[in-house]
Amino acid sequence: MSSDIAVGIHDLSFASTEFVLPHTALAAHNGTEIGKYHIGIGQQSMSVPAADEDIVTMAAAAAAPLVAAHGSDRIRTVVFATESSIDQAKAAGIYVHSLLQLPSACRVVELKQACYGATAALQFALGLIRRDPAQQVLVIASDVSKYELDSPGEATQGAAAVAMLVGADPALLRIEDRSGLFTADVMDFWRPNYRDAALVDGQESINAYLQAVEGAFKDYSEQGGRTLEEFAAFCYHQPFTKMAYKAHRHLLNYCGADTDKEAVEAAIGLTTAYNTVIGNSYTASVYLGLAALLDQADDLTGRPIGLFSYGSGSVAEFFAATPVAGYREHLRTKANRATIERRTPLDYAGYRDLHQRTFPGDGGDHPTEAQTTGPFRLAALRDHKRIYEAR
């Protein structure tokens, strides 16, 4: 085991839903001026899964695309974030591995901690790579953000699930070892058992957020981290994307440095271009932000990125990742725009329906209807059991 191997992302997938709705449908719907969803909280659409559409079939959708290009010979570990959990005791990612066909001898896990999810599960593999240089992890982040109709959170719903092939020598980014770290109980945002839709208190997730982008990246100041000036961008978990904008104004303040707009534009502007229209993906929002940026922006090979991973509750982390030579010729940019554009738009009417489907919880043999055009499905629920297929 050697710690000076680079370890990071050797390619990244992402996918979406069926259907969106744009923002438009909502606000002609309850009355909002269009402004406050466009410029207020800077969205413009929102994922909406199909009624056989659910996280196993969005990460099945993300990773099928690695494993096609790459293989799973090397693939021994299989880490599903998720504040979406579709079981209590059986991790999600086994239906993924099962509908990939990835070897069994691999290990499975499903992580929880609301939108921090994912880079934990990031964090894990990197330390199972340098133990272990020539095995792959396969990180998936898959999230499904629905809150209660007619609520203040309704607006940002989405949906969306990113794959990333974790390995040495990355084709696309060199993950940096330092990391900053930051927890404090909050009761900013949850769901127990109970329900079906989490409960929020938007002021105090705010500030909770807030909070937490001072406390990681101070944190990582302390472990020997980089200077803000040494980032050419930066990445935010965007539960909306101007909560990305408030965060990085917020680091500015925070380290003495100047908040122009046109300074916080050339820091983030890029980042927010898939979420803007995909909406809240919990877990998969950072990773979204990630790869909106490296598809638009010039060079960055060499430059460093900072990246700023947020779960209510809450725990946050602040860490670094640099673009490899080469690294664009690994990005799935066509493809990436064409997961956003091959989805059909809802009215109003159509959102409602889906949004209120639910199964029945007594083991019968409940069929779903045939809706994604997507390369795998929910078929049905059975005995208490989730049926999916490859179409």
Second form
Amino acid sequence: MSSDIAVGIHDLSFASTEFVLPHTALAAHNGTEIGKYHIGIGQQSMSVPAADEDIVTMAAAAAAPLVAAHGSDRIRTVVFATESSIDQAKAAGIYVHSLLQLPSACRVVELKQACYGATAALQFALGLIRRDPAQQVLVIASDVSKYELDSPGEATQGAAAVAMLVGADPALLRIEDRSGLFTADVMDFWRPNYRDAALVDGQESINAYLQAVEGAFKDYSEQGGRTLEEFAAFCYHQPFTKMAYKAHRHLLNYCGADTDKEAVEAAIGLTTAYNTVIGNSYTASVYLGLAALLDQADDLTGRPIGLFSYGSGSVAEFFAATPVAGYREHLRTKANRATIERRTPLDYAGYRDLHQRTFPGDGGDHPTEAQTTGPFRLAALRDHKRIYEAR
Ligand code: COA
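Switch from the form predicted on its own to the form predicted together with coenzyme A and print that structure.
Expanding to the full complex; the earlier chain stays at the top.
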């Protein structure tokens, strides 16, 4: 074991849903001035899962290209982070393990702490790699963000999965050991076990997020972390993309730095391209921001990127990732754009119908409508069991 081994993200792929709802359709339904969505919260459209899609089908679709490219021989751990879990006991990752035919000599576990879960998964993965650099860990973040119809949170819904292959000598990004941590007991966003849609105190969540930015960066500095000026860009968790702007301005103010518009845009502008059309993907959101940055930025080799992960409730972490030489050859830019462009637009009625769907809890045989054209589908709920199939 040695801390001089480079560890980090070897490959990253994401998936989203079959459908997309443009915010213009939502605005036309509820009479909202579209500027509130497009400018006020910074959202253009939201991914909407088909009747036969869920966190497992998205996760498997995100992870499949990684397994196809690198094989699964070295994957001895799968960590699945989600806050829209489908079962209170069984880890969703086991379905993915099965769909992707991963080796049986593998540990699979699910992690939860709101939108922060995937960062915990990534940090735990790095620890495992440090223990045995020959192994790889498949980290998956997959979520469907769902709020009540006609609630303020509705416009920030979305869905996506990010899969990251974590290992030694990574081809994309080296993750640095230093982290800034922050935990505070707040009720800004939560979802009791008996509820399908989350509860949220919107303004409280924005305030709690900003406090967490400050707290995590303060700890990061006290741990001997980099100074603000050393970072080429910053990726924030994006419940809605405008939040990244609020967060970065808050950090600059906290550090006594200049908050002019150009400086903020240069630091975070590129990170919002995917989240603005996908919506909130909870655990996956900050890593979609990272993918958007890497896909669009000029060469970032050797230039640290600051990542801020926030999960309501709340836990936050600030850490640094540095693109390694040659990383651009390993990006999945074309596939990432295709994932976004392949979605079929819904009208408001179609979205509402999907939003209101639930499975009856009677243990009967409930086949799902065949809607997705993706590689995996949820075929039925039968005898209280989810039945998945590869297409
Ligand atoms: N043109 C441009 N901007 C407009 C506008 C218009 N026509 N109308 C409103 N806005 C702006 C507002 O000024 C505001 O901007 P500001 O925050 O910079 O002041 C923004 O749009 C949102 O308006 P607001 O009235 O605050 O919206 P809301 O009460 O519907 O709530 C959220 C917005 C984000 C709080 C709500 O969507 C929510 O609860 N989301 C879920 C929780 C969440 O995402 N939390 C984040 C931390 S995890």
